[in-house]
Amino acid sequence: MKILNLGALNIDRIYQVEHFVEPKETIKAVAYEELCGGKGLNQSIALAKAGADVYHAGCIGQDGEMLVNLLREYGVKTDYLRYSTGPSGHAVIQVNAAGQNNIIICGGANDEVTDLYIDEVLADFSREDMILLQNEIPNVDYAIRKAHERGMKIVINPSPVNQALETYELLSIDYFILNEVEGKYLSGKESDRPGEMMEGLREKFPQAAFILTLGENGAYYFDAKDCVYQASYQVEAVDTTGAGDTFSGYFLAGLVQGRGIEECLRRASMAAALAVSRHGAAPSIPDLQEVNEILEQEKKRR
């Protein structure tokens, strides 16, 4: 099964700070880095590092060669990328002393994903394949409709949450990958309790399966009948940027490889734990050999 990831590619401008800047405040960064990012790019790299056959589609600017090179370096197929005359998308990221982050995104070339472009890309994929979508590019609703018409398995990570989600044909989605903010929003529940979120999501989308990630509180897989919990692996968090993308890529790679849900959750959780112990988004994603070796060590310690 091929995985088509139609998603954003960003140049991440990362500022290490003692604390997040407040209104009317000027602060000095402790350090600065420029790295490749975007939820789409991060998830494609995680998929490739986890052994999946992944194709990335999206738009980049003339300044985006570093993005293409990184994707290719890790084995992501870039045949469907399209160049724009403007700048690539970019993100301004603050990372505080506790390893938490906040992010401002500028769409740039990511905003040039058109219906026509989506049609051209999807022409090469079929019901044997899977499409992965996030919510950082335009025309996600169109991509859902057209992928559904082709019989593709559809996965959405609805991040960032916004009102546009209300217009998407979400009953066509096969898998939702959500954190607690996205889960609460889509479930329609006011409660932060996982059980209530799960109840609301099952009621609204009975056709779908869900992966609900809760950071240090672990993750759930659930559908209309089953529910599986995976505790998180405790590490010292250095930078949480890209942790969810790492989890998503590893889980989906395991799924298309025919692994059981418990194993998919276990590998994804370990990969995410390793990612948060390092700086950056894409550079922090571990490779499959490292994940497997550490899981084997953890198994022997039991």
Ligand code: RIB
The other form holds:
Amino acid sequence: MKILNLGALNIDRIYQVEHFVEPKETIKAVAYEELCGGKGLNQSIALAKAGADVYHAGCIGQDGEMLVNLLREYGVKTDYLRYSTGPSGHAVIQVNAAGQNNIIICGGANDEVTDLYIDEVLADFSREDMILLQNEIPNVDYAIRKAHERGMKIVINPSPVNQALETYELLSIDYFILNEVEGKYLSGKESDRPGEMMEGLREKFPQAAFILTLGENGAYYFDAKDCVYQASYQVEAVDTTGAGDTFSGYFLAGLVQGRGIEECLRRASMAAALAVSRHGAAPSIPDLQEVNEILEQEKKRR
Ligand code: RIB
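Having seen the form predicted alone, could you give me the form predicted together with alpha-D-ribofuranose (RIB)?
Up next: the whole complex, starting with the chain shown before.
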């Protein structure tokens, strides 16, 4: 099964800070780096590192060479990438001393994903294939409709959540990958409790399966009848940026490789934990060999 990931590619401008800047305050960054990111790019790299056959589609600008080079370095197929005459998308990211982040994204070339472009790309994919979407590009709703018409499996990580989501044909989605904010919003429940979110999500989208990630509180897979829980692997947080993307890519790669849900969750959780213990988004995604080795050691310790 081929995976088409239609998503954003960003240059991440990362400011290491003691604390997040407050209104009216000016602070000095402790360190600054420019690294590859974007939820789309990060998830493609995680998929590829976990052994999946992944095609990345999306738009980059004149300054996007580092983005395309990184995708190619890990074996992501870049034939469908479109080049803009303007700048690439970027993100302004503050990472505080506790490793937490806050992020502003600026669309740039990502905003040039048009219906026509989506049609051109989808023409090469069929019901044998899977499409992965996030919510950082325009026309996600169109991509869902067209991918559904082609019979593709559809996976959405609706991040960042916004009101436009309500207008998407979410009853065509096969898998939702959600964090607690997205889970709460889409469940329609005013509750942070996983059980209530699950109930709301199952009611609203009975056709779908869900992966609900709760950071240090673990992750759930559930569908209309099953529910599997995986605890998080505890690590010292250096930078949480891209950890969710790492989880998504590793989980999906496991799924298309035909692994059981328990194993998919275990590998994704370990990969995300390793990502949290390192700087950056895309650069923090671990290799499969490392993930497997540490899981083996874990098993022996038990
Ligand atoms: O999920 C992390 C990503 O969100 C960053 O790489 C940034 O570019 C934003 O898209």
